Structures are given as C-alpha cells and as structure tokens.
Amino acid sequence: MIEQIRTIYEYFIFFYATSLFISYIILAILSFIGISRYKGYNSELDDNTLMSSPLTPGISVVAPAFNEGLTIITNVRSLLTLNYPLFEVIIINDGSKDDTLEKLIEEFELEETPFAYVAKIKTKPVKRIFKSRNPAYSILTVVDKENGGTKADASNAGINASSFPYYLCTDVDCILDRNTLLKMIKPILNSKKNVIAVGAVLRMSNSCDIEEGIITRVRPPKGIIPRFQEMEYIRAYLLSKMGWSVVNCVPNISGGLGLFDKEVAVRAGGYDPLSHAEDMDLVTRMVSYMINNKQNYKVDYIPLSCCWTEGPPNMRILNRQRTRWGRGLIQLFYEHRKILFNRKYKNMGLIVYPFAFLYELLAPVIEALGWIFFIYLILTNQVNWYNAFIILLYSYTFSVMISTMVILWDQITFKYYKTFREVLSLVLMVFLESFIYHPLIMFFAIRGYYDYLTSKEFEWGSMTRQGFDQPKQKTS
C-alpha cells in the first residue's frame, strides 16, 4: 500500500511540477512578446504632448498611511514632485497612533477645512479633512479617519475624496519615478478597448540612493531578505504579469502601484474593506462588473520600473507581510468562489482563477504535504533515492534557469544596475532561493491560511521602517 502511495506521490509531483514549468515557459514567451511590443511601440502621445494638452485626464494619487511618522514627510514630498500636468495627492491618515498626522500638519501648514466629501463607498467615519494654507501645497489633501483595520478601507476613503476620473493607488513608503503618471496613463489613452487598470514593475528601495524623495541610483538591496524579494519581484512582474497582460489575464494590480478607472472601481463597490488581498480583490470586482454588464475591458501592465518600496528588512517583518498575503489569498478564493471554473467569467473564470488556485493557493499545501511524506519515507527507509534525486534536480534546474533568465533579460533590456557585480548579487539569490527563501514563504503562507480558517484577529498595521535618510554610498 505504501509502495503504491509513494509511486502515486512521485508521479503527481512530477506532473504537477511539469505543468507549472510549461506554464512558465508559455508566460516567458508571452512576456517577451509583450515587452517587445512595448519597446517597439511609437506612441503619438509623447510626454511633451501630454504635459501641454488641455485634454490630458486628471489623476488622483491616493496613499493610505498608518504609523508612518518616520518616512511620511520624505514620501509625501516625493509624491508632490511627480511630473504631470493635472493631479492631486490624497493622504489618508488611517487612525495612526504615532505622530504621522502631527508631522503632516506642521510640515505642510495644514488646517482643517470644509470639504465636499461624498461617501460613494462606505468606510469607517472620516473625522477631518485638511488642506494647506500654503499655495505651494494646494494639490495636497489629508483625510483623517478612524482606523478601518485594513488598507482597503483607507483606500476607499481616498477614492471618495478624489476629484479626477482616474486614481493611482500607492503606499506612502513607496518612491515613484517622477514620470510614473505619464507612463501609466498612455496604455489607457492608446488602447481601443476600455483599459480599466494599469500596473507597472515594483522594486526594493532598500540600499538605493535617495535624495529628497527621488531615486538617484538604483542598487540591489544589501540585506539578504530584501534582496531575495527584489529577485522575486523582477520575476513576478516582468515574467508573470507582463505575460498575462498579453492575453488579458492579469490576476492583480499591485497595491503598491496601480492606476484605475475611478468610475468602474466605484460602480464595482470599491475595495472590500474586510479584505487582506485588496489588490486582487479590486481587480476581480472590476472585471466582474465589466463582464456582468457586457462591456469590453482590458487590464494592462507596462514593463517599466516606476515604483520602489521598502521591503521587509528582517524575518519578523517578512513573516508579518507574507502571513497577511497568505490569509488574503485564501480569503479571496472563499469570497469569490463562484468565479472559479465559471465560463460566465471568461478569462478570469477559466484561466486566471484556476491558475492561481492550482499554483498559488494549493502550492504551499502540496509542497508541505510532500515534505512530510518524504520525511516519513526517510524514517521508514522507503525512499527511492534515484527518483528523488531526479525530481529534485529537475525542479531545481528549471527554477534556476527561469529566474536567471529573467534577471539577465531585465538587465539587458532596461539596465537599472550599473555594475556586473550588482547583477551577480541577484543571480546568486536564485541558487539559494530553493533552500532558504522559498521554504520560509511556504511556511508563512500556510500560517496565513491557518489564521484565516481559525478566524484569528488581524489588522493591517505598519511595517517597521528604517527610513531613507541613510548615509550616501559611493557611486560606482
């Protein structure tokens, strides 16, 4: 009996891994097509045209903040210096317990003001709205509200306070490229379809040179954990999401940076205030709304790095982040279970959700059960070591190959890093990922599943920031 189970286990793991590898090969081909199209696309809407045209649509930049006192001033100043002809910056103080609000009031000369706040999306109560006495900060609005327990609730309040037809949702710990709004609005203006959301590549700001809220020199993170995440982000955005965008199957727009059609977002109900996976939840809601109302739509991605975010600097913060992500993923599938394998929802029901279900939600569980069974076989001296070695080598070699290819492809195409040593430091992470980083991510995801299934209380909270006022490094 055990022999039969072992044989079934070996074949299952082999075919499961093979199907995943084939999927990544297909995504790599699609990503290459998508990036080639983007690189070779000559838009009539260049930056100068957008900056001077009276028809350029306005964009509201929405950034929730909870206990961000360490970096809030630098980050808000960065948002205020974006290069775009018509935009506003809305900071939502989501019941911070530190001095976030006090610092904003002092630095930007804020005062409480009457404001036509219309709650199109229900949120926790808004207490006050602030505007600046200084005309230099006229585009800044600060919304002070009761803590809603999730970033989603704070984002909804920002949407309610926004004035323009499009909004860009980001985090206050993010540093945006000055031309982010110009780059992200172009897919919307150039498409014949109704582009309801646009995403872009995120990277780690850890160890980058930053002056007055602007990235002046891109570097891979020095810390091991954020460097692993830098590698992971490059693979996830440049390979996966760019590949999915070619066939209009983008699963989510990152909460760190996403441009959305406000009307569609509001009509879809905005973010679920109870969601811990607000990025994929919103895209699901918006796509479902478009399909239910028989409207054509597209969710797009651009291959440019427009956003740098401070990644978890240590194991404790990584645990908190990935446990929340795991909790959010299982919550998402429960809340939107009717979509899975449902032909009515087209690409989302037949491609996006099945792929995420099989290779994202179930993957940590399958892997954990596989390790438990493998340990049992070792203890009972029933391991077919030849087959085990072949399966391990097969999986490891493919993982190293695909990740190395994406990192080198990114460097050859966009050249964000200035030295070969910096690129090599990321490639090294590829060889270590399977033994160090990946098991941690698997464990944290399962912990998130457990927390959700046991209804453990959770708040979105804040990540301990190291801040950006660090000694400048010598440029190479």
The other form holds:
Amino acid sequence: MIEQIRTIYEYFIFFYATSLFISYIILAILSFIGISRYKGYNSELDDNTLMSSPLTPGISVVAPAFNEGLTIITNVRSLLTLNYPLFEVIIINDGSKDDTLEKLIEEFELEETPFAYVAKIKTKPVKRIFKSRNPAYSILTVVDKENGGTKADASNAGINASSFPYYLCTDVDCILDRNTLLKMIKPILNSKKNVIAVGAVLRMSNSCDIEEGIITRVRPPKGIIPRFQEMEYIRAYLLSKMGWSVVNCVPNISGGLGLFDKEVAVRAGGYDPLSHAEDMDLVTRMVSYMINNKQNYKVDYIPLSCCWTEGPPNMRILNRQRTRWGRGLIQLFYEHRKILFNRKYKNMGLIVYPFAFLYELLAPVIEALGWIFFIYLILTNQVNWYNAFIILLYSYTFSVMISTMVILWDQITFKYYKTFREVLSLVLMVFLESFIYHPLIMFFAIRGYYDYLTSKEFEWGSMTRQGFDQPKQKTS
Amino acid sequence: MASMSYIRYIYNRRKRKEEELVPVIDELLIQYIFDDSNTYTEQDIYEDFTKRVGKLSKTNLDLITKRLILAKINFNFKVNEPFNRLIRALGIEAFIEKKLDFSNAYDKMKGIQELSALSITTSESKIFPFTYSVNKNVRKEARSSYLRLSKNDPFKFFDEATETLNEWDQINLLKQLLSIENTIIPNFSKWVAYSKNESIVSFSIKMCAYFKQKESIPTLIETLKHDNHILRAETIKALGELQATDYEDILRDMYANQPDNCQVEIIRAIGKFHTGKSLDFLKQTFDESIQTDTKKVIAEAINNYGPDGKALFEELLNTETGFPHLILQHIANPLIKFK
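Could you give the coordinates for the form predicted in complex with its partner chain, as opposed to the form predicted alone above?
Next comes the full complex, this chain leading.
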C-alpha cells in the first residue's frame, strides 16, 4: 500500500515539476514578446501627444491611508506632482489612530466641505470630506471615514468619491514615477478590446534616494529581506505578469498600482472588504462581469517600473505580509471556486485559475509534503543520492537561469540601476533564494492557509513604515 | 554574467558619450535655429557639427534627432528656414527615411513618428506604401501621417477605412490635424452622414464640435436618430458645443426616451445654450430625476443658466432638504473643482 502511494506520489511530482518548468519556459517566451512589443511600439513622443490632447481622459488617483502620519505629506505631494493633463487625487483616511488627518489638514489647508458623496459601492460610513482652500491643491480631496478593517473598504470609498472614468489605485506609501498615468492609460486607449485594468512593475523603495516624494536614484535595497523581494518582484512582473498579458490571462493587478475602468469596477461590486487578496478578487470579479455580460475585455500590463513601495524590512513584517497573502489566496479560491476549471469563464476558468491553483495555492503544500517525504526516504535509507543530487542541481540551476534571465532582460531594456555592482548584488540573491528566502515564503504561505482554515482574525495596515526622508527608525 | 557585464559596459560607454554630447548639440541647435542673424550656409552647419560632435554616424544622428524633437516640443516653434536648413545640412530627412526602407516594423513606426514630430514634409509616395502595411501599428501611424503629408487627398482613409479607430488613433489623428499648416480643415459632417464605420462617425462628430463647424448642425440633427446611444450622446454633446440653440426643443422632447448617458448630455447641452427657454424643464428634471449623477449635472446646468438660473438655484438651495440640498451645496462650492 505504502509502496503504491509512493509510486503515485513520485509520478505526480515528476509531471508536476515538468509541467511547471515547461510553463516557465512558455512564460519566458511570451514575456519576451510582450516586452519587445512594448519597447517597439511605445516612445517618449506618446507622452507629449497625450499631454497636449483635449481627448485624453481624466483619471482619479485613489490612495487609502491608515496610520501613515510619518510619510503622508511627502507622499501626497508626490501624487500631486504627477504628470498628466487631467487628474484628481483622493486620499482616504481610513480611521487612522495617529495624526495622519491632522497633518493633511494643516499642510494642505483643508476644510470640511459639503460633498454629494454617493455610496455606489457600500462602505463603512464616511464622516467628512475635505477640500483645500489653496487653489494650488484644488485637485486634492480627502475622505475621512470609519475604519473598515481592510484596504478594500477604503479604496471603495475613494472610488465612490471619484469623478473620472478611470481610477488609479495605489498605496499612499508608494512613490510613483511622474509619468505613471501617461504610461498606464495608453494600453487602455490603444486597444480594440475594452481594457478594464492595467498594471505596471513595482519595486522596493527601501534604499532609493527620494527627494520631495520623487525618486532621484534607484538602488536595490541594502537589507537582505527587501533585496530578495526586489528580485522576486522583478521576476513576478517582468516574467509572469508580462507573459500572461500577451495571452490575456493576467491573474491580478497589484494593490500597490493598478489603473481600472471605474464603471466596470463599480458594476462588479468594487473591492471585497472581507477579502485579504482584494486585488486578485477585484480582477476576478471584473473579468467575470465582462464574461457574464458577453463583452470583450483585456487585462494588460506594461513592463515599466512605475511604482516604488517600501518592502517589509525584516522577517517579522515579511511574515505578517506573506501570511496575509496566503490567507487571501486560499480565501479567493474558496470564494470563487465555481470559476476553477469552468469553461464558461474562458481564460480565467481554464488557464488563470487552474495555473494559480496548481502552482501557487498548492505549491507550498506539495513542497512541504515533498520535504517530509524526502526525510522519510532518508530515514528508511531509500534515497539514491546520485540521482537526488542530479535532480536537485537541475531544479536549482533552472530556477537560477530563469531569475538571472529576467534580471538580464531588465538590464537590456530598462537599466534602472546605475552601477554593475548593484546588478550583481541582485544576482547574488538569485543564488541564495532557494536556501534562504524560498523556504520562508513557503512556510509563511502555509501558515496563512492554516490561519484561514482555523479562522484567525487579521487586520490590514499593520506594516510599520520607516519613512522616506526622515531618519530611519527602529521597527517595533 | 558575461552578457550582463558586456551590456553594462556598452550602456555606460554610450551614456557617458551622450552626457558629453547633449550640451554641445543643444548649444549648436540653439545657435542654428534661434539666432535671428542666422546667415550660416548648410556647409557651415555641417562642418561645425562634425567638428564639435564628431562624425555624423547613426548613433550621433539619432541623438541629434532626439534633441531636435525635444527642442521642437519644448519651444513649440514653427518650421522656418533656419530649421529646414539644419535638417538639410545634417541629412536628417534622409537618415529617417532610411529607417523606413531598411528596418524592422518598430523602427519604421518610429521613423514615421519622427518625421511627423519634426514636421518634415517628406514626399507622399514615401509614406503611402506603409498606409497598407500588414503591420497594424505601422499602418495606423502611416495613415495618420498621410493626413498631414498628402496634397491631393489627405482624408482618403476616412472614406475607405474599415478598421475601428480606437481612442489612441483618434488622439493621434487630432494631433495631425492640428499640425497641418495652411490647409483647410474639411467639413467632417460628410463622414458623419456617409461613413459606415461608427468609429469614424464618432471621431467626425467630435471634430465637428472641436473645429466649431456650425454648418454640420443639420447633419448632426439627423444623427440623433442613430441606433447607437454612444453616438447619440456624442452628437448631443457636439450640438451643445456648437450652440445649436434652434434645436433646443428637439433635445428637450427626446429627453424622456433616452438612456442615462444621453440624458446627461442633453442637460449639459441645454445648460450651454443659456437661452432661458428651458428653466422649467431643468427644474422639472431636477425634481423628477432619481439618478444622483444626473441630478448633479442638472443642478450645475441650472446654476450656470444665466441670472434666471442663478435665482432658481438659490431658491432650490433654500427650499430643498436632505440629499438634494447636499447636491446643490456640492455644486455651489467653489472648492470642488471636478463636480
């Protein structure tokens, strides 16, 4: 009996790993096509065309804030200086317990304003809406609401208060490239299909030079944990999401930066305040809405780094973030289980969800079982060490090859780092990832699944910010 | 690793060279384009550039072209003789045209864009083959440029286009239309009336409004019967822009049977007419409308509807209660920029 289980498991792992390797190779090819097309058919002249055209649509920038007193002023200033002909900035103070709101009121000369706020998407009550007396900040709106427990609730309030047909959802602690709106609106405008959402590459801001909310020098993070994440983000965005965008199978648009069609988002019900993976949940519901209404759609990605976010600086905060992601992922599959392998949902049901189910949701579990099985084989002296070494080396070199290749593409196409030494510091992470970072991520994901299945409580916004232009403080 | 270090080496070398050359190129461009006492010959320009920038290689010409485009965008100057002389002296037109002949689709498209950005009136025959390119992006860019370049039939593709013009195409076409100097903008109502392509009709309606083509009003009125509500809404918007006050009654009469987007545009158009004939209608729609967004638009139309509208707005502000009162306060508040 045990022998049979063992044989079945070994065959399963063989096919699982082989299919995973093949899918990475396919994604790499697709991603190369996507990046080449983007680089080929877009130029700096497009920005100028958009800036000067009366036909350029307006965009609302929606940024929720929860206890962001340390960095709020710099970050809002950064959002206000975006380069775009028609936009507004909506900051949602989600019941902060610190001085976030007071700082905003004082710095931007805000006053409470009668505002016809319509809750098209249901949220926790909005207490007040502020506008600035200073005409220089006339595009700024601050919504003060009761804490909703998740970022989703705050984002929904921002969407309700927005005026334009598209909204860019970001985190208030993110630093955006000044041309973000110009770059991200173009795939929406230049498509035959209805592009309902667009994402872009995110990177870590941890060691970048930032002045007045603008990135003046990009560097890979000095800390080992955020540097691992930088490498992970570049791979996830440039390889995975860019690859999927070529075949219209983008699974999600990051919560840190995404441009959305407001009408479709509202009709799809907005962000789910109970979800811990609100970004993937929203894309799923928007796509479902389009499919249910028999409309063509596309979810797109651009390979440009438009957003820099402060990554978890230490293990404790990384644990908190990834456990939340793990909870979110399992919750998402439970909530949308009818989509999985459902032909009615086209790409979403037959490619996006099955892929995420097999290689994201199940991966940590399969891997953990693999380790347990491996230990069992060692203890019962059944390991063919020569073969085991070859297989491990093969897997390791494959993962190193894929990650190195993505860093190489990043170097060929965009070159955000100034020196080769900085590139090498990132390449080093590729070699160490399998031994340090990957096991941690696997462990945190399983912990997230466990927390969800045992219904442990969780709140958003618990990431402790260090701030950009203030002296770094110790993370509590 | 070897590839990465090689790429970095090439990149750094090129960047260093660029950093050295950019100030020199900018200085030369300013000297040869903006100097009023400009009496330089093409030979002078060529010699000066080769002396200070170096051989006019592909890399150097690419950089000069980029800086020239940037200067044209930033200073927004009109094409004049010194500018044309500079283009001729450095062989920039031939350099860009070479891209059209011997390169991949990306470079062809960028070449066409550069010709447009520099307002180089290359020969029509040079661009024409690309207007039927199998590559969609090259084809669209070429057709857009053809609008500016063709002396005989610049709007040829409006007549025969079967492809949908997306929003980016429309933005590009408008840019080309605005860059045409000394050319009469055609009456777009021709395509509103006869084009079978709804995206061409939509763009033409927008252009009728943008170029204030009042003669297109009768054609636009016919478009109000179109089945596509998006086109109807676009038409109503255009009628508002064109101050088609003679047709205010028609808009009022059709209001009740229209979807939300058309109703909103009718209110906006009537608000722009300012004739004073529709104040009762606006008040009635404000009272009856249950859509908050429409109510906001109506309140704004009343507030901007001349002295009578202002008076009615004040009266409503004093009499309405609850959410309608909040809507009126919202509209009256000067701090709210985007109502």
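C-alpha atoms forming the largest set that superposes within 1.5 Å between two forms make up the rigid core. Numbering follows the first chain given and starts at 1. Everything numeric in this text was worked out from a predicted model, so none of it was measured.
After superposition on the rigid core, the Cα atom of L20 is displaced by less than 2 Å between these two forms.
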